[in-house]
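Below you'll find only one chain, the form predicted alone, shown as structure tokens.
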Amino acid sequence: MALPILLRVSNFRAYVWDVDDINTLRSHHRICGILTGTLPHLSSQNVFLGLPLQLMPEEVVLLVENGIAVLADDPSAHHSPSPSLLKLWQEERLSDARQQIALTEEKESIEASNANRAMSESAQRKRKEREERRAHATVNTAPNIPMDDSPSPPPISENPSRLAVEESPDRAVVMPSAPYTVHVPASSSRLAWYAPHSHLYSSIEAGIWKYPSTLQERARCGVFRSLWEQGFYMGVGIRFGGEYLVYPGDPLRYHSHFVASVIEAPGAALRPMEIVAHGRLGTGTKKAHLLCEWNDETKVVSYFSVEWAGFG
């Protein structure tokens, strides 16, 4: 039996940080969520996003109630690291930085030794002129620093990648001064002081989760579950004037057929102007608008679809 998927909860929002868990949710449980993380070295950050995957509250309730996932109190799972663990983590960062700098120096030395092979005499002359102009501009723009009696800073090593592991008075590891890339892990699972399994909850009634707490929220959860049990995929529908976009299959392969709006009770008010607006907007976007009425007593959903008939 597969282990439950960890939904890491922070500030009453649930996130999935594991790529395999995201694949399982989408391919086996028809749960898509929304990617909210940024990707390094990618310019179109509004189009292509990465980890973590943020889930809608209705998706969280469905997964936990069905035993597919459990809630993890993420802030409490991050314990205070001991000095020895913190020093070990800093030394790993230093080792990674040194390795990066060593590889960069090796690459630069190879490029410097072969720089003139593929360049013509004219290109070499232009390159030399650019370097001279750059050096001249650097000298002219250097700020004039007044002399004072303060002690001069210690000399910087010419090869930071070969620095020994130095320690400051507070025993902290000193990082190299040469440029290097800082790798930020996508998940805290690699941290020795991160222990989510001691802060797991298999019920949405845990103190770290408060949804649903109102009639409207219960109606949204009931409608979402009803559509999900019929085999549909759901996405956020706010751009089309509803709560959900309803897809017949994976949203990467299909267009949505319905825009679903939730009516929290049979006696809830619904103005004729809203019906007209939903019908025309849905037809204009090639979708039918689905009015989903929730009965909190019988736990049953009634559906009414609205389309513009094309006359008048």
Second form
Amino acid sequence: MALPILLRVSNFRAYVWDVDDINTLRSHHRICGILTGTLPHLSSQNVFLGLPLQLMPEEVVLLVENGIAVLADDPSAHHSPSPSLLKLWQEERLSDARQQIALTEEKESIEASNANRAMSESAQRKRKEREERRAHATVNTAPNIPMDDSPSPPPISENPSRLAVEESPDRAVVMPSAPYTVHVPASSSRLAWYAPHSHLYSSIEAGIWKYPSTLQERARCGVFRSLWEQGFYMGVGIRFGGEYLVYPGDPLRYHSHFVASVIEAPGAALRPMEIVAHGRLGTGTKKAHLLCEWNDETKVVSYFSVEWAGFG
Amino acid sequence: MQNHPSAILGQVLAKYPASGGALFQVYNDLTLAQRWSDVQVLDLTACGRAAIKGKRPTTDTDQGPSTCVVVPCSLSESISTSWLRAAFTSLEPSGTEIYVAITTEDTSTVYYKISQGIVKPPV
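Okay, that is the form predicted alone; can I get the form predicted in complex with the partner chain now?
Every component of the complex follows; first up is the chain already shown.
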């Protein structure tokens, strides 16, 4: 029996940060979710999205009730790092930065010996500016020491790599001023002070989760579960005017056959206009509309398929 | 005069006055515009209204006309899934699908096929 998957809950929303878990959820449990991660520098990113995966509340309820997943109280799982852990983390960052700068310099020295190196005036000027900036940086890595008292500045050479780093109990590690890439990890799993396992809940009754709390929400959970148990994959239905799109297989391989909407009770008011709207839109997109009625007393879902008649 | 819709529908119109308008409109549409044949009126007591059963002409030359049941309803009404279920129950044993005919004040009538259960759309 596989270990339950951790669903990291923050502000009543569940996220999956591990790619392997996302894979398992999709291929073994028919739960697709939606990727919601974007890159900070791309403003209109909405085609290719990355981690984390966000789950519909109905998906979360099903996974936890079936014992496939547990809820992790993510904010509480991020403990405050102890000074020693923090120091270790900063040292790792510093060594990563140094490594990057060293590799950059190595690359540049290889290019310097390259016969095809650009020798135009603008290329030379840019190179000179870069060297000056770096030399300036080595002098400025100890900001609290006034300029006159500093030791004689290191000779400006082709590859200035002197980094002055100061460490003291009350001052953080100073990072080099030469450019390097800051890596922001997607998952918190590698942070030494992230401890989700002491903040796990195997029931949706946990205080960090509130769904379902109304009849409408119970109806949605009931309908989702009923469709899932019949082997369907569900996606969000907004593109076709319904709650869910119902696929006979993985959405990457199939088109959906149905658009489902949830009727919260057998007696709930249904307007004929809804039948017209759902029916016509469904048929116009080669699908049928599914009215899924939830009975809160018997906990049974009944289905009605709606299609345009084709005449009239 | 005997063939006027009001003569044929007289009994059910009196029995179910609330849905009389929709029934009258759908009956005329099916018999005159849609050209259905073998049209009969059914009394669906569980639904509180009358329905129409008949043979719908088909464009398929090898397939004969198929028998369908139409339940009329006005756009201004409020129905429910239990109403739909009642329509199916009244038609048993032959009820797998019904057509709901929705009427409007300008005499437009639209027909939607409702099936019980999860029924895939035709390819």
